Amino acid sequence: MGRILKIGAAQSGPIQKDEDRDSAVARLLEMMKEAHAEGCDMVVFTELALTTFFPRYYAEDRADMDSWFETDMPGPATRPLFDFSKDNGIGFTLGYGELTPDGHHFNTQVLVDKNGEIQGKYRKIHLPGHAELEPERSFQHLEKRYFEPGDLGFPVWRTMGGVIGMCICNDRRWPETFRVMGLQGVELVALGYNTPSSNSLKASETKETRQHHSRLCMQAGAYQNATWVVGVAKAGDEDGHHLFGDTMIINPDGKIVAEAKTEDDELIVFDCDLDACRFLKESTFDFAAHRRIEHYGLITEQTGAIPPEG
């Protein structure tokens, strides 16, 4: 028997625009209770788990959107999650909109240990979408309007018997996200996402294609960094906008070992053996033995692609 971290991946069904925080938290708490009953060590909740996916709505004055953000974590609405964690010895991660005391806005996720204490915080770095109203879109995706790029990097934390990292939604599409955590020995990456089933600029892109892309990048990130990846979705129809869900747990070989079957609140559970990361970390992806950083300079020196001339 290896180092088992029993994970509950807690998919959220849709949260409608008029659903309040207390209702959303009550739903999360029910899944946390279910996870505790099944002997889970940690529950992974989704991105923006307390609200509808509000970046689909345009406000000329950005301050009009501040009601979607949390100014304290835990706050009065989220305190029940932290109390249950402390009283029952179960950790969790939680995604939410963060409004800092000095007025900064981030798409944030916290890592809470089995004592109900925040051990780590991650702020989403790869913000998709756009910053201004684009009427030609079938719906808006205004993350660049309402959030700032994260300023904490991609840290990992030694907690609950392993090395745990976090990222959020669009971060999963960028290999650098996983590699920076891989270079810190990450053994489990917890990430939440709210991904639409259609592309607001490309109607021909199918839900199946978008699910394929989601799976592809998470499976690659898991395998190429010899880590477990727990991808937890918001799913279903939010105010007429469909999110495809597809919550899953992926092992260090890049194989999907558990996945959600519905578009509702749904908990999937798996015994993640953190020692299963060792073989690839010590062979194919023994970074110290095989990486050639003298040839990787473009990754940090250049942002956009520049083809050769001629």
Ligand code: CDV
Second form
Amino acid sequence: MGRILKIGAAQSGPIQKDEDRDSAVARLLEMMKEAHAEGCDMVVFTELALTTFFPRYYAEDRADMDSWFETDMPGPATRPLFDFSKDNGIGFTLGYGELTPDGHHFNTQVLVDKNGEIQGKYRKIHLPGHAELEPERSFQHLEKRYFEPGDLGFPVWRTMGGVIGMCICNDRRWPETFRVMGLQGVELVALGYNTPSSNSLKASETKETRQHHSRLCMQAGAYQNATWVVGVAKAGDEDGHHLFGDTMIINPDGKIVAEAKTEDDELIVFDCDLDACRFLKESTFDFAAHRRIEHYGLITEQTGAIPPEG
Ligand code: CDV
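Could I see the form predicted in complex with this ligand next, after the form predicted on its own?
To see the whole picture, the full complex is given below, headed by that same chain.
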């Protein structure tokens, strides 16, 4: 019997534009109650779990979008999640749009311990999409307009008996995300996402291809860093825009051990043995023994690719 962290991966079904925070939180709370009844230690919620995926909408004046952001966490609407956590000894992660007191906007996720206390905060670093209206796209993805890149790095936290890290959606496509956490001994990465089923610039790209990309990244991130990865989606049709879902729990061998079957609110549960990270961390991916950082300089010296001339 290892160090078991029983995880509830709580997929959200669609949240329509006019659904208010109270309703969204009530749905999350239902899943948290279900997770508690199943004996979960922690629930992972999705990216921007309180609202529709608003970066698909364009506003000339970005201040018009501030209503999608939270100025307090917990605030009046989200307080029930924190109260339930404290009263019932269950941790959670929650994604939301953060508007700071000095006017900065981030795509944020908090890690809350079993006492209902915020232990950690992560602000999304890899922001996809574009900052200006691009009419040639079949739909907009304006994260670069509404959010600033996260300024907190990729920390991990020793909490709930393990070493837990977080990242958000597009971050999963970048191996650096997982490696920076791997270098801090991460044992479980909590990851929320909203991923459209189609590509706004390439109509021929299928939903299946996009699901394949998502799984590939998360499974590779798990295996190459010998960590559990809990990927939690918002799924289904929001205002005519489909999100593919595919919530899953992945073990340190990179295998999917549990996955959602629907595009609705759905909880999947798995006993994640954090000691299962140890074998690969001490063998194939014993970083101290095998990494060759003298050859990795380009990764931090250069952003874009520069092919040889000729
Ligand atoms: N919310 C996201 O970051 N979505 C991106 C889409 C735009 C590709 C993702 O990487 O899933």
